[in-house]
Every structure is written in structure tokens, then in C-alpha cells.
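The chain below stands alone and is given as C-alpha cells, in the form predicted alone.
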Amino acid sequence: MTRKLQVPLVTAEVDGQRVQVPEASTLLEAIRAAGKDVPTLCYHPVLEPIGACRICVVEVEGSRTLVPACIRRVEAGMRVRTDTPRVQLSRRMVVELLQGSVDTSLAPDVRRYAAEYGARPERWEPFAQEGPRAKHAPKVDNDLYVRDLDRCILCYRCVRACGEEVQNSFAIAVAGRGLAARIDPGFDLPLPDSACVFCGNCVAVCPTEALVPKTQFEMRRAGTWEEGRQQVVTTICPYCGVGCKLNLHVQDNRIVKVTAPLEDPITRGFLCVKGRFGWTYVHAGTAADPGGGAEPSTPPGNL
């Protein structure tokens, strides 16, 4: 007979209520057992927290500086507060440097917080000393997804997704520094010539567009791609006898990006490159196709 192991409860208080979260949760995790939020953008449910964005920040009592609630640990008789005038400041100025120095245009998250917090990019203009990121143009040099790295607000949500947390292929980490800084594959390598095995994972977790599906960005660029008229249909993945749940996003009767549900215990929203680019023989031969019976979506380069 075995015997489940009790987790240590550890109390605290969230903006005056009285919450008990298991020991080591963290500051989030305490706030959302509350029945409370904070913003988040470097946060994922799925992904280790690494505090990298700084706009979850809290006020602890006793603590000289803000804290970030996605990684500080709860401590017995902790005194959080989640909205203060000084919290709002500092989540305001966050959002502002972010659209000071990138396109947040396809970033609901940051549009939705920069109405929240009243965000006012443009007052930080006179003081920029080294003048804005450089422009570049959307980088298309494979079949199945698109770099953006004019969207990138460098929350690293992708290399943690490349790397041991997800795929374990390394394929890309952070280069540069200042505004220069940016996700590349290595020497500024097209992805064919790089270690990307083209699972898309990356894509998954991104939440700015900086990486997005050909399909959705040739339709956006088209000016067809309308999430609002979407259906999303659930499935099992052909290929292979694992069982991954798909959701097929489908418009106009036609399936215009797969994902995976975060909540499945199998897949845990990822993917591979067949399951999540390798639906478009399911419109081969149609008129929407004029191709007619092309092969499915293969990942370019090495594979």
C-alpha cells in the first residue's frame, strides 16, 4: 500500500486575502490561486519561468525593489500587493520600451496591456541615445514558417523551446547585444543551413508573430488571414502511432494552421514537423490548388 506524500502548505497574503499554495510555488502561482493575474509575457504554462520580461513584477513587503512573481518562490507570511501605483509605472514603462524598439502591431498581449497601463511609447523618443532597432525584411527562406525579427521582444520563449526544456535540437540562442540583440541560428544562417529540424515549436510559443507560419503570413500579407472567422477542429495526427491531438484552424472550409492543445498530456501543445506543417495534401487536387496533387509540406535542408 503506498502512500501519497503530503506537500508542505505555505500562507500567505495576496492584496489583504489569505492564500495557502504548496511550498516552493511561486509568487504567480499564489496570485492565481487567489483568484487574481498579473500580465505576463515571458511566461509560459509549459516552459521553465525565467523572469526575462520584468512586467509580472509585484510589490512584496519588506523588499527594497519589485519582484518578479513568475520565478520568486513563496515564503511563509509573505504580504503581496499586485496593483500598486508603483507596479503600474514600472508594467507601463515595460510596455513602452517594448514598443519603442519593435512591432507589437500582431502582439495582442502587449496591445492589451498597453490600454490597461495607458503605455506612451513616444515620450521616450527624446531620450534614445542610440536611435531605433534597424529595420529588416521578414526573413522567407523556407516552405514553413517566417522570421519577423522586426516583432521580436526577445522573451526567449523560443530558445527555451529549441532547447532541453522541449526539443533538444540548440538550433538557435540569443546573438548580440543592446538593440542588435537577436534569436539567430548561427552566423546569421538561412534555417536550411542551420540544426532546425523544422518542428515549428518555436512558432508555437511565440507570442508577437516574430515567428509565424507561411500560410498565416502570406494571408496577413494578403490580407485574407481573418482569426474571427476561424473554426478550430480538433483531431489525432496521422502520422504515426503516438496520437497527438491536433487542432486544424480552419477558414473558408480550408485548413490554414495546425497547433497542438497545451492541456493535451502528450504532446503539451508541441509538436513535430509532419503533425504541424504536414497537412497540405489534405487540399491537394482541389481548385484552391492548382498544383493538384502535390506532395505534403516537407521540411527544406537536412532532413
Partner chain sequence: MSAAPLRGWGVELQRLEHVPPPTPEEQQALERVWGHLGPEERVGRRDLLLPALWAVQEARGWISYPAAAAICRELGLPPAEVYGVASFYALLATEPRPRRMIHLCDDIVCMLRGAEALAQTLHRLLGDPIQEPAHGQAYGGISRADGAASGEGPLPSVGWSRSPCLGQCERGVAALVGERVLLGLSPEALEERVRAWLRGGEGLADATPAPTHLGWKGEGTPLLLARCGRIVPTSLEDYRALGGYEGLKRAMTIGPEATIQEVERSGLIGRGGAAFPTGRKWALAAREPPPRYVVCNADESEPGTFKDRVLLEKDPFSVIEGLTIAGYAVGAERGYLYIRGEYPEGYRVLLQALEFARAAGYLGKRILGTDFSFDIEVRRGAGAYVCGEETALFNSIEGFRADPRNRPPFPTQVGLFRRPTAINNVETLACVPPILARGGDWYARLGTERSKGTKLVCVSGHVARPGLYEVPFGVPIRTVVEDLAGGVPGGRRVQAVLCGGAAGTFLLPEELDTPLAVETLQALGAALGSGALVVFDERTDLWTVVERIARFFRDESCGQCVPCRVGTQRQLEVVAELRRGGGRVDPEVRRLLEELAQVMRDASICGLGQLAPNAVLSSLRLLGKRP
The other form holds:
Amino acid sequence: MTRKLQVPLVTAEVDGQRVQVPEASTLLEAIRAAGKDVPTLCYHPVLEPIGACRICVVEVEGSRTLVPACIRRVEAGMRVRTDTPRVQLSRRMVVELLQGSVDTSLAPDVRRYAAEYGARPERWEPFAQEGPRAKHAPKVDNDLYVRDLDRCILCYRCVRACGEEVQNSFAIAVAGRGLAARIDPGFDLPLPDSACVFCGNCVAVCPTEALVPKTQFEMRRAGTWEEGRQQVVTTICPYCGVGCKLNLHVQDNRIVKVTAPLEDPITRGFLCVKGRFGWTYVHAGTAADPGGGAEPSTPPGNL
Amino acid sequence: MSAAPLRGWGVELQRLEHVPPPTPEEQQALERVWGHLGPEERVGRRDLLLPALWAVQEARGWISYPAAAAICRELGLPPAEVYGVASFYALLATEPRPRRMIHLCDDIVCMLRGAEALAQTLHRLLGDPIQEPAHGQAYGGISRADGAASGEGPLPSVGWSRSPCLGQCERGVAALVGERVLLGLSPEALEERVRAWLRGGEGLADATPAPTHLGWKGEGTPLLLARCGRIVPTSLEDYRALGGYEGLKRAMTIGPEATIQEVERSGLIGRGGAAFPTGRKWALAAREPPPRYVVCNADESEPGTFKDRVLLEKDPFSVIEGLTIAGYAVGAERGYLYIRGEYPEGYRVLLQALEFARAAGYLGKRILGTDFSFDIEVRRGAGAYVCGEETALFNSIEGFRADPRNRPPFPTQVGLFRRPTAINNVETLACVPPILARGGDWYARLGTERSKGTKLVCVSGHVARPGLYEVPFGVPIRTVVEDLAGGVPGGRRVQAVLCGGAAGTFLLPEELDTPLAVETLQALGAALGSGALVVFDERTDLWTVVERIARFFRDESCGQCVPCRVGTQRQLEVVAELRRGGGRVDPEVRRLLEELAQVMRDASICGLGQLAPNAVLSSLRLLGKRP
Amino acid sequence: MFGAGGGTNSYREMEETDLILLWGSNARETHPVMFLHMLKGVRRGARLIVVDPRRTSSAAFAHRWLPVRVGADIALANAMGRYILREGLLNEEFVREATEGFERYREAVEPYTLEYAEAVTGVPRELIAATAREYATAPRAMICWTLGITEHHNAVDTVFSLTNLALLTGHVGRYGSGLNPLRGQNNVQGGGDMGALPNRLVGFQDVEDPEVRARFERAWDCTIPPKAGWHLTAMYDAMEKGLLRGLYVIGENPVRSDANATRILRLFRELEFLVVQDIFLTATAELADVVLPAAAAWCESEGTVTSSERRVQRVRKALEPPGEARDDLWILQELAGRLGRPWDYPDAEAVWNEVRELSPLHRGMSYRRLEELGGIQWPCPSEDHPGELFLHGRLWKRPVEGPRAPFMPTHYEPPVDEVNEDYPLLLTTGRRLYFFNTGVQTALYRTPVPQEEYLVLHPRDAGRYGIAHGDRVRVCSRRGAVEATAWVESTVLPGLCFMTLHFPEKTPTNFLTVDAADPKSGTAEFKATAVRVEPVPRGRVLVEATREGAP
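Mind giving me the form predicted in complex with the partner chain, seeing as the form predicted alone was just shown?
Zooming out: every chain and molecule, the one shown earlier first.
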């Protein structure tokens, strides 16, 4: 089983440094192989790249435009520059455009890049119009996760996770066009009437809390969400026999969120509804039951 | 995206079992789309999605949830994706909408002809325009289960919306109403019509529109316009009598490789805007493994551009023959012709011409007795400028949202249905039959060193004879504007000429002596683009024009990448503010626009975003220096 | 299988196999994350063939769905076997070198012609033939199944009918080829590993083998009864006969989860002494003389569980258990001490190290290695062993290492509970995505669909019995009657209907089910109950079968 295929290598140059990577590697992979990095937003390590957010752009010698590193394949002899003023301008602008169009306050990556590239979204404010940036209330149409589309940067990660790459539910897609494009289950259906199976795998890949577990959403509102005080304990899901690893996020002896470790080859970070949301019973009947029960059929509470 | 989706795979369609059936009229419309395909054969035919959406849109005036659910069941598609596609297009409605919609063109050229007065008339008669969610209002109340209108009371019978350029610039103001395009509209005529419709009548017979001025000048002309207006467009006899199908015969005599060589020798470059050598494109596609496709891009949507419409309406066989030769050369068995939804007349003419071509053995099995079999399918767009971008066009045909794809890979390797594809513009393909018939060397003698042959130029705006003109490359722009189109009427002076449509650049009056050629315009920092020249006289408020262009791009951005999705909005906001402020551009604002422009050019996925700042930036050359 | 009680393949092999025969399993809903591995395989070109009486959500992803009649799986498998033989598609070398009992198998499947199978199973003959051909000729192929195979009165035979197909074609013991029972609970596999079976000691070692017993007796300083114990059904029979009068139940809710609940309730009431150890006061616990409140094993205590791919993984304590709830290990040690055996395991790891001493399968799995490797698949006989991706590679050694794999000829028998005029529909049971077993855990999160039992039935039957989608209906079997809401849908074939066991307090489905059980495994035939369905007049809110007892 350890038979290794001989993959031909290609040589490219990253910021003047020669690097050898397997054929069909992306520029991002080559850049990382060279010990460098570029910022990414729509890129996610377990999803296919789509090159939509354009923050990972780099200069490639001979190319008229900048090139998205996440999706472009390395070619032999390519000379790549990852941090020129031209590149920095694009990255700063992408961050400014995002910050000016949605609420990125809970998007740690965007905030980090904003600081790194010196984004000044306020310089667009004198020109801002009300209409196209109208705010929408968070959509709370079920008790497991919330859609706060004002935070959505349209990275398509959720759509990819819901679609053929992972979950194959195809419950959400991009609807509308241009600035009005948004993630929608179709015909503006509430999620429970859609094809959604509430695996929360979209939530797992969302980089901005546009999709967020309801527990987290409510604790944030109440001001009690304190990531710094949370411990993460890895265990195994209590339901079926697949053996998914769960990361239990625990605050004050309570589970506040469940995720799955990306590096686990069984889940790759993806779970089903029971694994991600079906944990509330361990707190049933105790004070501040976070999930509560829908007419529990069993007397709640440990004895 | 990984492997091609399986047939109807993974869609848990039982979820749709309890959605009510579509209305009988919706059902009948869908049956016509399915045609002879049995239920098993429909599943997985995602490429039938757009035709199916069109069918129910026309049957009811909007796409109801039950109708969409029926499409999902038949094609095996998830509702979210069907909605994602339906809501992408301006001509498709996912909310109840009046059956008769007036899509009034208020784009740059019709604007010059008084479109705003017509908009006021419609506003007075019909109230606010109905804009699709794609254009602003992101969330509407949408009725679902029952498929009935969600609002209070019955739907009005007539509604209206503002439309981007309808490609009728030489004879506007134009409005698209169902399968008709109303032309040369005046506020009075429009009011009379609308009142008739509101009373339930059909209104007046369409007035005969002003004829499209056609003209030519210089060596080799008329080549593309030789038949236009001189033949019955759908008459194969007429077409053949004037040299039709000689090109295909010659191609079949010399074989596919030699055909490609002939086109390469002609120096023909693409007429859609990108100016890529056509022969090389074919050669690249031909060396990839089959099946291969050829596609004709007839999604002409660049504001100010109407040449493809004229060719399709007046000489459809020339395009059909060109595409057939392309199919022969590339080794394709199937060609697609994608025509924009706003060209109902072109669509009708094409369908008929294709039928005649098939009946005469120019399409179908074993064409002209050879072992080459080839047929052409026509697909209709539904209101999206971005579909003119070739990879977006592929996605549109395939039934996906028309988001452009990242490249590489290029269409010649991974194109339509992920297969090697040669895609060419209408005018490009119309050049092919004469090249084959008369030889590539003959063609290469026309034009300039780097721009071979003749070019169709759409002249509109403030000229005496707006129309379509053919000249060999190298003729000064002034010749086209003044000699052929008659110059600015009323003795007024030219303020600027927008060259290449909304994605183009403003030329100053002193630049009009530039020869019309790819290389000369490039030297000016401009581009020929689609071959549109919109002339603005000295009285025009150019800021209004620039703002309309900025709005056009904001409305037409697919929304996929950040620089274009948000950048077009920011650009519009700044331009609007500048116009309101009387046009003063201080250096800081100028830098802001320039930075944004650079990022949109550098980092957008496709040409739409990359070209969106062109007109704005070039207008600063004219306007920025004013006090 | 062939001496080892576990699935032979790993999930990652599902991504690289050429054909998956998913038989009697709706893995899309019951094993969702594992199904994602199957989908990856399908995306890469594997064929997925689903055998199920229902057009399940798994079948929505399949290249082919074989709508087998409930309980006719043996006839289907035997017909496939016969077809493979007739067409010469068997793996002759493998059959000759690695198996035994082939001739008896050949004779046994001879009557199962395609025509006969079509008549019995309801699956069109060409689908049977095509499936057999594809399975036999695929370079790699695996069969995966769940309770659709094992919840029958002839469960073990049905499993044999599938393993016979693998032996016939050589689809076992290789990467991407094998036989995989998908485990329904997070530690069903681990329970078996640990000897929580009537005839096994830790590590699947035979309790009736004196040498094995001797080793355990030395380690434990006690005498182990030399005969296999009772499985669940046998225990109920023993309770019936008064042979079993006291019961200690840990983490199970049998009065809700076992078939013919009326009888189970009676048997539990008649017990002289009942101890229940659970995290909730379940319906079973309500009947107990003593209730021992336990910590939730997966998040309030330390230990290991074993998954369907034989992977032993660590569970860890994230929370302090509430109130007086205690770790299972603590409770058991306290009990042992009071019973005069003072055990002394300071922690779960100490127990595990004893497992490693006694079970060769687990010997190499130290806690340290389990942490480092993120889990290890048994067998792992030594600390330098990486664990096994797939089992039975030995069958491909020449000569075969160890015993040959035996063909086990089987014959079709219809389900016990007969459909007739009075009970014209066949009810089958299963799980739904959002819920789990008797709902003890899943009743307590806010599911996006109602916590309500549905009777899924075909539009034709709904029409026949005057039932509309959403109506309340009464479902009656020979043993009881319950109410549910009608869900009219074509995912079941006419004549078949479907319910779950998820809402036993409102709709105790097991009042309907039959306790006919497989004599070898002791599993009851949950999958086949003859029922009658009638509309409930509006306004009537009577549930005849209540938790109080029989109607």
C-alpha cells in the first residue's frame, strides 16, 4: 500500500528562490514549499480551489494580470513574485472592498489581512450609497445554526462543502447576481423546508461567522462567548459506529460548540447533524440548558 | 469542480413530492422543451435548464416554485441550483411579475435619444419599475407552495423595467416586450400602446422602424455586408446565388488541416474584442482529443454594438456556414449558437435558416455526401451581459450560473461540457466563408500589417446616419464617423467618441484621425473592442454617460470575484458623486479611482471586471481637466 | 467474519474501490460521514448499487437500485451466486485455493434461477443479472450492510449468503474488496472486542476453548463458566421460564428498543431484581429496583471505543459529570468491591493495559500510540505494528495461511409475520437522519423536523385506505396498535410501509414488531411486521398501546 507513484517535478522560482514541486501543484503549494505564504480567504485546505476572492494574487512574469495563487498550476520555469507593491495594492483593495460591503468584525482572517496590508475602508465612505448595502437581519429559521448574510464575503466555501465536494446535499447555492448575489437555499425557502440536512459542514468552513451555530450566536449576543476561556477536548461521537472525532469546545464545564479536526482522515472536519448538534442532552435539565429539548420524551436530567 | 456530474445524481427528489404540480400551461411549455426525450433521458440533461426556465417564464410571465420543482424533478436538479440559475438572468423572474413586461432600454445611446422621457411616461402610467433581485433588492417576498402571487391583489397586466443596451442603437429608443422589440419610440406612441394594453387590447401594429443604414468604403468591401438587404435572409437560393456555401465546398475539398491553414494564412483575428488569431484557436482545439465543440458567440451585448444582430437577421447563412466550416476544421460534430435573449428576431430567423440548411443537407448526417456530420443547436441567453464572456457562455449553455471560469485552462482545452472547444464571434465566423472561397492570401492583402481584412463598425449616437459600416482596417476613424455616418448633425462638434462600447475608451476629437486597427488603437491605450463607435456631441453631459456606464457594470457583474462585485459598486458611487458635484475631480479622488481601476484590471477573474474601469478612467482625460 | 468479528475494509478503501454493493443499509442517514467516503469513491468512478426495499436517500446516489422485497435477500444473493457460476464469472483460483465447501454451495444455489428470484424478490431479473456480473467482474468490490440484513429471523444465514458471494468472486482480503457490516452505535464494535458477547472473551476469544479460559482465569484469579451464555433473545426466554430472575442493564433501553414490547414490559415487571445503570431515567430505568446514575461515557469519562473499520480510538473526559453521576468504571469497581472482589484499576488506561495483555488483537495499542496515531485498527499484535487496513489478506497467500474460508449454504425463508387479508401491509423499521434509536439522546436537541413518528406509505396504499398525507393513522399488528402521522411518499413500494423506533413514548413502534428472532444471533425480526393501517377519526386522541401495557 505504500507504493509511491513517481510524480514528475517542475521547477519554478518564487521571489528569486528556486523551488521544486510535483507537476500539477498550485502556485500556492509551490509558494508554501518555498517557505513563503500568501493570504487566502476563499481557499480551504480540504476543498477544491475556486479563485474567487482574489486576495492570494501574485505576480507571474509574462502575465498581463495578477494571478490567483490558489488555483493556478505551476508551470516549469514560472517566475513568481509574492509581495510586490502591485500585489500589495490588490490585496489591500480586496480587503477594503470586503470591509466596506459586509461586516467583517468576526472574520479573523480579514481583520488580520486588513492590519497587514493597511486597509483603509473609510476612504470609500464619503461616496457610500444606502441602497445596495441595505442590512438584513440574521436569518434564524431553525434552532441549530444562524445565517447572518451581512457577514458573508461570498467565498463559496459553504456552497462547495454542501455540494459535490463533500456533503452532496446541494441545499444552498449562490442566487442573484453581482452585489445582490447571496447564498440561498432556493426560492428563499426557510432552511427546514429546503434540502438542508443540518450537517453544519457549511458552518464548519465559514470564515466570517456568516454561518454560525446558534449557541455561539446567542452567547455572542449575550456577551458570554469567550473563546479565550474555552478548552477543546477531542473525543469520539456518541452516535453511530463510524467513529468520528469530535472537538468539544468547553466553557465553564459546558459544551458550547462541536467541531471536527480537519486533519482527521475519517471526517476531514465534516460531521453529520447528530455529531455536530446532537450533544445538548449531556446538559439536559441542568441550569441554562443551551440546547433545550423539543418536548423531551425522556425525563430530563441526570439523576 | 471534479468529474462531470452523474445522471440526476444525489438529488433527493422525494423532498419535492409534496410540491403541487405546475399549471397546465407551464406543464405544456415544459413538454415542448422535453420534446421526444423520455423521462429517463431528461435526467442529467442540465443543459436543458435554461430552455426550460425560458419556457415556463414565457408561459406564465414568471417562474413559479411548482414549475421550478417540476424542472428539478425532470432534470434531476436541486432547487437551490435551479433558483441560483433563474435568479441570475434579468429576463427571468422568480417572483410574480406582470405578464407583459416592457424592458425599456435606457443605456447610453437610447439615453441620447430621449429614453428618460419614455421612462417618465412609463413611471406615470405604470408606477415604479420592477427590477429583478439581480439588480439591487436582494430579498423579495416570494410565494412558494401555491405558486400564486404573494402580494395583495391581482398582478397588474403590464409592468416595466429599465434595461441595459438592447443592441438597437441605430434605431432606438428601443424596448423589448415579449417577443417583440419596439423601435424608434416616442413618449406619445408608447403611451398610446400602454393604454391599449392596459385596456386588454393588443395595441397598434408595430410601426415600420427606420431602416438600418448600411454602407462601406475601401478595398474589399462590401464583403460581410455584400448580401445584407439584398436577399431574403432565409432564402438558401438567394444565399447560394451570391456565393453562399462556396467556402464550405472549398474547405471540404482541401480537408480540415488545410482549412485551418487557410484561415491562419488569412490573418483573421477574432472580432468579439479579444482579437485572438482565429486559425490558431482552431488549430489548438483540433489537436485536443474528441469530442470537440464549436460555438458561435452571438451574445452581443456590448452597449453600442449591433453588428452581429444585423448579420444574423439579414444574412444568417453566412454565420451558419462559417460555424459549419469551423466544425469541419476542428473536427466537431456539434456546434452551438448562443444568441442573446434580447434578439427575438434574430432567433426566429436563425431557427428557420437552420431548418432550411438541414433540409438541403448543409447540416446533419454526411454533409454534401462527405463523411462529415454536423449540426447546430441554438441556445438563447436570458439577459446577462457577462454571457458574452466565453467561459460564462459555456456555463450558461451547460445550465450553470453564468460565472466566468478561471483560466487556464483555456476553452481550446477545457471548454463547453469540459471538452475542447473553439468559440468564435458571429462576425468572425461570417468572415470565414469568403476566406475559404477566395483564399487566405487574398484576404490577408486587405487591411493593415497586423489587422487583416475588413471590419464592421457600429456607429451610433450623435451622427446623421447611425448604422453599420464596413471598411478595411486602416481607414481613419474620422472617415467612418464623418464620411459614412454623416458626422454630427446640426453643425455641432464632436465632444468625444466612445470606441469599443461600455468596455471601451473615450477618444478625443483630435484622435479621430487614428487609423482603425488593433495596433494603432492599442498605441493610444484604447481598443477596438466589439467595433462600436458612439459619438457624443458637445452638448452631451458626459458625466451622465459615464455614470450610466458605471451602473451598467455594477448591474452586470456576476458577483463572483471581489474586485468586480464590490469594485463596480464603489466605482459607480464615486462617479455618481462626481457627477452630482459638477464634475470636479480632486487628486485624491482621482487616485482612488485609479487604484481601484488597477486592482480591477489586475485581479478580476474575467474581462468584464478587467475592462469595467476603462471608460471611467478615459473620461477623466476629458472631464478631469475641466474647471 | 471467518473468525474475526469486524468489517474487513477501511473507509478510505471505499474511495478507491470500483463497486460498492450497499445492501440493507441507508448509510446516507445512518452512517452519514462514512457515506461521504463512499460518495468520494463514486465521484472517482466507483459504481454504487443499493439493495433496499425502500428507495432511500442512499439510493438517490446509486447507479442502480434493487427494490428487494423485505426478507428476500437470501434468494437475491443466491440467484446472483448461481448466475455468477453459470456465466463462469467466479474466481476459480481463489475458490480452489482459499475456500472450502464450494460444492455444497453450488448445489444449494442451483434452484435460485433468475426467474425464481424475480418472483420471490420482486427485483427484475435483468437487474439481478447485471448486478451479479458487475460485482463479479469489478477489479475491486465491497459489500456493506446494516440492519436490513441482520434484523431478520434468519439474520446469520442472510449474512452468510453475502459472504458466499465474496468468496465466490474473491472479493475479500484485498485492498478495496471486502465485507463490511456497518456498526450502528459508537461502540458496538468495541463491545464485541471486549467480549460483551455470550460466547466470547476479550478479543473475540472463544469462551468454550479451555486454553483461552485458562489464560483468563489465571489473569483474573477466578473460574469462568465453561459454556457460552445467553444472547438477548435467549435471556428473554429464560426470563419467561423463570430461569433468569435478576438483571443488570447498562446503557440500554430494552423495554423501548426490543421487539414485541408488550411482552418485554411484562418480563421486566416480573423480574425479581432489576438494576439499571444509565445517564437518564429511561423507561427501563423507571422499572428498576436500583438505578445507578452514570457519567456520559463519551465526554465525561476516559476510555476507548472501536469503530466500524476496527479502529480503536480514545474518548476523553471534557466535562465533570453532573450531580451524583459517576464514571462506569468507578461504579463497576465499587460494585465489585461490595461483591467481595476488590478491583484496583486506578484509571481507564490500567483496564486497557489488561486488555492488551489478554487480547493479541489489541496488544500493540498503548494509550501513547493511540494518541500519536489518532487511533489504530486491529489486529495490532505488537507495538511496532501499524494496525491493519484490511483483513484476511492471508486468504491470498499460497498456500493459504490458517484455515480456509468456508462457504455456508443458505436457503430463503419468508419473514415470520405473514401478510394476509387482516394485516395486508408489511411494516419495516429503520432510522431517520436526525434521530437515534429510542431517542434518549436525540429527543433533547432542537431538531429541524418535528419530533414525531411518521408512517411512510405509498400513495396507492394511502388511496386504498382513505388516508391523506398528514393524516393521523392507527397502525395495528397482531401484537398491538399505535398511532402515527401518515407520510405519503413513493420511496416505499406499494404494500410496504416504514416507521422508526425513535419516539417510543408517543408512538411505541415496538408494540407492533414481532419477536421472532434468529436462533444464532438472537436478533429479532424488526424489519418485517404485518400490519393494518386505518385513518384515525379527527379529534380522537386515543393511543391504545400505552406504556401501561398491552391493548
